[in-house]
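Listed next as structure tokens is one chain, alone, in the form predicted alone.
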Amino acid sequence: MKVAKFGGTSLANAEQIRKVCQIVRADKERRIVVVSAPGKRHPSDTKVTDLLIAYAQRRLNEGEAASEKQAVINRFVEIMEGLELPAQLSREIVAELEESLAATPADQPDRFVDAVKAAGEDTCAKLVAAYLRQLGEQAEYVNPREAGLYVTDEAGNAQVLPEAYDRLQSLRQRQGIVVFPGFFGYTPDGVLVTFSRGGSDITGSILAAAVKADLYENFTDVDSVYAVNPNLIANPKEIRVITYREMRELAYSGFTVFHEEALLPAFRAGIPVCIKNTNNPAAPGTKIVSGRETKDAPVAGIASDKGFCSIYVSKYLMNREIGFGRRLLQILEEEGISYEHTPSGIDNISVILRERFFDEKTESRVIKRIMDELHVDEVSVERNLALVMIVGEGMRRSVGVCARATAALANARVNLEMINQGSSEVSMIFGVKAADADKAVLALYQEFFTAQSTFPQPAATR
């Protein structure tokens, strides 16, 4: 049995919808097709969560918001128009598409907002339900509150919650083909709440995890992971198969084809995932797994993410301060800010954050506390700055990586703001500025990708 999950893209138009519905027909063994809303139909196209998400806050800040609610119509009418779709039915799912824009945003925004936000793949998983209908299929529509995805009670942010998994099993039983919509759950109080963006990812995994599935496909638009941006190097090498915790690894770091949370219920019932391609769905894509060969490269892939600032500490006899570290991260826990790595030395210690979450007045009200508080001898914060990662099993078994890498970095002429690598030794992460990354990017892929040909790799510890 296998759950098959189509993105954005693969349901960005009728044409492509037909190619989902083609796919899901050629292998019986697809009998959970879990969808996204529609995506981008065209690079200057909006997506439907898009323009849900514009009408939602239309809606809460003038009352109305009529031009943006006939937007999102219009784009699922084209969709069934081309599917030719009977019409009555056709305005049934508009009429419940309706009814949902239609929601009163009362004194709970968040509320509003996620119920409006996930209209998008509500409906899309009705009419891809009807479509295959019509081409003969057994295919019904279930909603995620009758299945029994439960979820926590957090506005864009939902968690399953455990007793979801045993009330989604009985999916395996039902006959035909299920069609489920992602990106959304039920609090057990019956309140719609979403996951975080693209959480579509997020549904498939759950359901490939509750009903105990062979196999999770994860179709998109791509053939298969690359070891690096595409969009940096000229076809760049491709990976067939990689572990969860090197697509975690790369996930956090800015992989976008595959969403960082959604590898968690695959990964703890040990189902493997394989990322396709639905306009080639005839290339072996990517298969995610729990243990690989790493034979000789030690590098699975390069990553990079931009938009980070860090905090810099010092003090002197730091290391003999008993929970200073913990005094430190607590004044970031007080003030409602989550870390990313903190570096230190003897004397001194970096905290790496989002900037997203750490505007100027944060930024004042942190220093003087950790002044006052700590009574640090330097406190001063980096902006613009870029973490640039390279992943792979292999690492932990070779020696000599991080030399082959800050060399790398050193004859490109990017300076190096922070290395920090995990106890795991899957991941090493170079801090570098922001305008650096793409330079540092490039010269990491030539060091451990095109040139291993002239760069013999170092043999693996025993």
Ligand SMILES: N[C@@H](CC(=O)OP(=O)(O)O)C(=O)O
The other form holds:
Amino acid sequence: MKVAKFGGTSLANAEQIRKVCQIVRADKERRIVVVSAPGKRHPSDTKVTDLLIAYAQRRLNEGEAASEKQAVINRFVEIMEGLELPAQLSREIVAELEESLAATPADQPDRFVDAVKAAGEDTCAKLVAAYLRQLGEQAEYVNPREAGLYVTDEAGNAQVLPEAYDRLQSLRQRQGIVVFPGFFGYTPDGVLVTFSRGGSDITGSILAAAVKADLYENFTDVDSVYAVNPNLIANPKEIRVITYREMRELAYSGFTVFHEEALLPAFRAGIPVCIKNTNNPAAPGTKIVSGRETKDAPVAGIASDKGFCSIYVSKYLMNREIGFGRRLLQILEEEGISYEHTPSGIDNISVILRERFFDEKTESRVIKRIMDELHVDEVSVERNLALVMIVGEGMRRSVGVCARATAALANARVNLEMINQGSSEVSMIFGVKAADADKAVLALYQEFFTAQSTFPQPAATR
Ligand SMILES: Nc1ncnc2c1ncn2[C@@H]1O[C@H](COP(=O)(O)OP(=O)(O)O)[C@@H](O)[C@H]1O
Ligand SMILES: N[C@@H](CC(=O)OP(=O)(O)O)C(=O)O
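Form predicted in complex with the named molecule, following the form predicted alone:
And the full complex, kicking off with our chain again.
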């Protein structure tokens, strides 16, 4: 049995949905289909999820949002007309959509926004199931609440609860094709909560783990995962096979093609994942597995992500002060801030954070606490940083990867703010100014993936 997830661009209009259904029908093993909400039809278009967010925000601010509501309905009506679904059925689907949108924000705006956002995936699943039936397939829409996709109560950032897996297992016994909306689940008390953005990938992975699928297929709009974001470099090297660990690191730092939280359920259950293209299903795609041969090249991929900042703290004899690191991180914990990395020297330590958790008010509070409570010599904050990451299982066995990377960055005149090699040795992170991030990625790509390397190639050590 396979679980196949289709992303927003794969469902953007009637023509795309026809392709999706053709792919589903082409393999009898594709028994569970997870759908996103319709995405962009062209680069300047708006995803249905973003239309829904605009609707929810305006309802919250102004009480009504008629034109935003109509924009959502129009997208679905256009799709259903294009698929030639019976008028009565289309009216029923639209009526259910309108019912979800009519919910009152009351005093829990987060819950209202989540319920509205989920309507995109929910409506899409209903109409895809209807279209599959129109094609003669036995197909049913399954609601995450009825199926037992239980999640935590964190609006817009749900986490699956362990008991969900047992409940969802029974999907395996269903006859015909199950069409399941991605992106949301319910708390055990019945409150709808969405995953973070891009979270339909997570739904697919959870279902694949729960039903012990042979394969989790993730259909998107590119032939494969590439060694670098194809929006930065044209026609980059395709990755055929990548490990869960490599993909997790790359997804963390900018490979938006697969949600970083989506790997864990499949990984724990040992389910292989394949990223494929709805517009070119014959292409082999990228397989994510637990282990792979690494003799060809040390680096599998290069990713970058902006929006980081760094708190630099120095204090003479910091290395002798027992508990210094804990007390520093405790200040962040008490302020509700998660941190990303902590590169350190003998008498200094930097804490790298996502800027979105560190506005100016928080910054002044945290800096004051660090000075008052830790009596440091110096504390400063640097903003507008990017993290550029090179990732590869083969790096562990290769000499000189760091030298090659830093030489390439130096040649491109990129100043390094920070270097961090994770203890797993699967990745190396370079902190650079956000304005230099693309230049850094290009320089590293040329070094590790093209014949333009200027550095002597060292041999593998063991
Ligand atoms: N390294 C990469 N390899 C492939 N695609 C990437 C990579 N990094 C970023 N992307 C982007 O991810 C997009 C697919 O992800 P997404 O838009 O979330 O798809 P979907 O709507 O199918 O879920 C691609 O169109 C591409 O622009
Ligand atoms: N529709 C949701 C969830 C999702 O996974 O979408 P996509 O498959 O288009 O990335 C979002 O836009 O966040």
